[in-house]
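Here you get one chain, nothing else, as structure tokens; it is the form predicted alone.
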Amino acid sequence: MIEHFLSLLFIVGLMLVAVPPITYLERKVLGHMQQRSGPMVVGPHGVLQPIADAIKLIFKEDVIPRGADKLLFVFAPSFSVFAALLAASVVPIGFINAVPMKSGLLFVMAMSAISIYAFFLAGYSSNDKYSFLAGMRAAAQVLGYELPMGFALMAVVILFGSFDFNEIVKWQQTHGWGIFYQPIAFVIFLIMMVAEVCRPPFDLPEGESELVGGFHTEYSGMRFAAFFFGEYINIIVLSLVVSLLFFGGWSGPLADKHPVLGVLYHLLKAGFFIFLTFWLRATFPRYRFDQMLNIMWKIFLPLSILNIFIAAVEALFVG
């Protein structure tokens, strides 16, 4: 019990502490990809910029718009962070497993999915037309990505025969990485992951060019920051899940003899997918709403259903 409690503290602390450095790295990566420097003023190469941003947000005035639903307006940012941390609590990082669950994958997907309702509640409660439209977009976007993502995960579960992350990694240690068996599921899950955390090119609920920031238009101070904490924690969690499902998680050379190496391997694999979200943001323009739905429903949904049959055949020969 004490070990699980300490593991939980470590994972939750890691998620909260990792967000400011990741925001700095994102701004630096975007800057270099777009031939500019990124943050450079506060500290050497702008390394203290996240601290400056935190101080600014902490002391910034907390404004609640006139006519807003105060209860939902205040609750929405907290819901975003809380759902993300719940998802993080069941994801093992090497030997660090805070809340072992036989259905851990199912729980993570459920918590990640309901986090989108923080955007909907924020948009609905803000008493702002732009925010309300963004909330509607967030709710409709769920209909676009949730089914292809669910079917992609169904194919993976059929192949591995378990929702348990530990069993999934053990299967890959015996048979090889999941991506070699399920490349279609990997591509679909990766794209749906980007849509689930509302990152470019699927950042439709924000839509700065047409919705002035969307669901968080009326938020300021730490409530504004809470949405981004939830977003980045979800990115970290889903990146860890991608590495668990398709790249062997913490498995690697000497990981069995030195468990700390397993933690390092897992974090490095997840770090690549976090970097990939930065890369996509710097590369692709935002999709229109109709384009997003067409891609999800007309391409990825049929492909993900077809892939279930491929996974069933693989399970017969490999399992």
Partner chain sequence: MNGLFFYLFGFLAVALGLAAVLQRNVIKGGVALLGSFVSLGAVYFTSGAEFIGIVQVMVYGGAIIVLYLFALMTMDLEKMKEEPLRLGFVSAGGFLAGVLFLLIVYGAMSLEGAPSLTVSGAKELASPLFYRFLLPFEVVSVLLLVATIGAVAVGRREE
Contents of the next structure:
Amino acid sequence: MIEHFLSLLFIVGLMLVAVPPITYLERKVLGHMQQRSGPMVVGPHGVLQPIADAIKLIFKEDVIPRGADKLLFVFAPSFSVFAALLAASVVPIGFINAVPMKSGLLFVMAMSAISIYAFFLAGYSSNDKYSFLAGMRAAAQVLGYELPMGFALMAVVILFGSFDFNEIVKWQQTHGWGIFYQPIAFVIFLIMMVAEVCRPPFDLPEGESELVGGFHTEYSGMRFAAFFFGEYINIIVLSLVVSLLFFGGWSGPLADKHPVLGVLYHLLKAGFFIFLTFWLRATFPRYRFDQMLNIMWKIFLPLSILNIFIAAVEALFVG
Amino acid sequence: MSLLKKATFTDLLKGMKITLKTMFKPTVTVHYPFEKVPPRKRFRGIHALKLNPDGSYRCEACYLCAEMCPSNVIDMEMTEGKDGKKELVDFTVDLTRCLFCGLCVEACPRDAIVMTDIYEFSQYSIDKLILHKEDLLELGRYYQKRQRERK
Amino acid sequence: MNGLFFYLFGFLAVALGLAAVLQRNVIKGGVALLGSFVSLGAVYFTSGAEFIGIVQVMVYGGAIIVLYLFALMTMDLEKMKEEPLRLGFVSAGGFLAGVLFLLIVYGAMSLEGAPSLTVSGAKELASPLFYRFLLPFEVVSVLLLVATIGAVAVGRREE
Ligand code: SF4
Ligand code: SF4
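Take the protein just shown as the form predicted alone and give its structure as the form predicted together with the partner chain.
Then the entire complex follows, led off by the chain already shown.
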């Protein structure tokens, strides 16, 4: 019991502590990819920038626009963090497993599915045309990515024969990494993951260039920060999940003798995917709304269904 | 062929390769408040009034610059001097309205009003942005020194 | 502990369900319905049916309510508020609700105590579905397919 509690504390702490440095790294990586140098002023090479940002956000005036739906307006940002942390709690990192759950993977999926309500409700309650449009876009986007993502996951679940993260890693330790069996599912899941956390090129609900700030146009101060906490925690969680499903999670040389090394491997693998989201952001322009729906519904959905058959055949042979 | 290209994300990967390469290139940022880009030789910054070598005002208060100015920036006051010539009492340049077109400089028959290369003139209060004769003459001294240095 | 949460979430589910019906603002009603569904999922959790609880949250919370809200947002909500109550609708709704209520009471009467749960994972749920009840399952899926195709045919614009 106490062990689970400590793990939970560790995971929640890790998620909350990791967000500021990740925002810093993101700005640095983005900057260098555009031949800029990113934050430079606060502290050596700007490392203290997140702290400065936090201070700024805490002391900002908290505005609730007139005509806004107060209850939902306050509820939306906290919901974003809440859903993300719930998803984080079931994901094991190495031997640290806060809530061991038979259907852990499904639980992460469910939490990510309802996390979109944060955007949706924020958009609706702000009483602002831009936010409203962003809310609609968020709803349409969830309908777009949820199905291919679910089907891609079903394919890997058929192969691994379990929803349990620990079982999945165990399977991969005996048979080899999941990506060698399911490259299509990997690609689909990766793309859907980017769509899910609303990062470029699928940042339609945010849409800085057309919708001002999208769903968070009217937010300020800590409520605004809460959305970003939710978004980044979601990125971390999904990166952890990708490395669990396709890259063997905490398996690696010497990992079974020193469990701490396993944690490190897992975090490193997840770190790569976090970097990948920055990389994609620096490289691609945003998809247009109809383009996004087209590729989701017309390409990835059939592809992911086809992939289930491939997975079934593989499961027959590999067992 | 094009289908294969799409299926393997060739174009997208190419783009990602370029961004990754760029990441390790040196940055081109000029860290502004610590480093500055030197202004070009003919850059039009804030105004200055030149002085004659003997220390008298070069401007003879002919109002041509004020006439020429499209946004009514320049104003001046004058009296009759001892030798019967017009003499400048005050010369104001309202930087809040100036668009730095340089027409006043073109208009001046005596080459009295000139533009320096100073572009950092933000102030906390708006009345500090209205330059008076003393400020302009001070700037003129700076301008002439700089002009000599350049030669 | 589990029992406490069972009653807590059960109460929440009922209260939010009531709020969903009584709320004049449709979007808020939709949100209350979402809350009700999620607490229902939590009720499943507390009684040990983890898998069903998650699927409940995912399907109802993640997909169906999004569709509802999406459709509601595209409609003119101000107009709907002014619409008067029609006796026909109210009586039809009341009749259906009454029948449903009686059914539930009947179901509750015929239960002896709390059901013992054996359905907790995906496997336990899937094997009876795909072996014992294969025929009804397939018939229902064909029915759903027919409904989908019908909806597309009705909804498609004439060329
Ligand atoms: S630069 Fe142009 S706008 Fe400014 S004072 Fe001279 S004439 Fe007027
Ligand atoms: S045009 Fe030249 S000389 Fe005439 S008032 Fe202006 S600055 Fe003085």
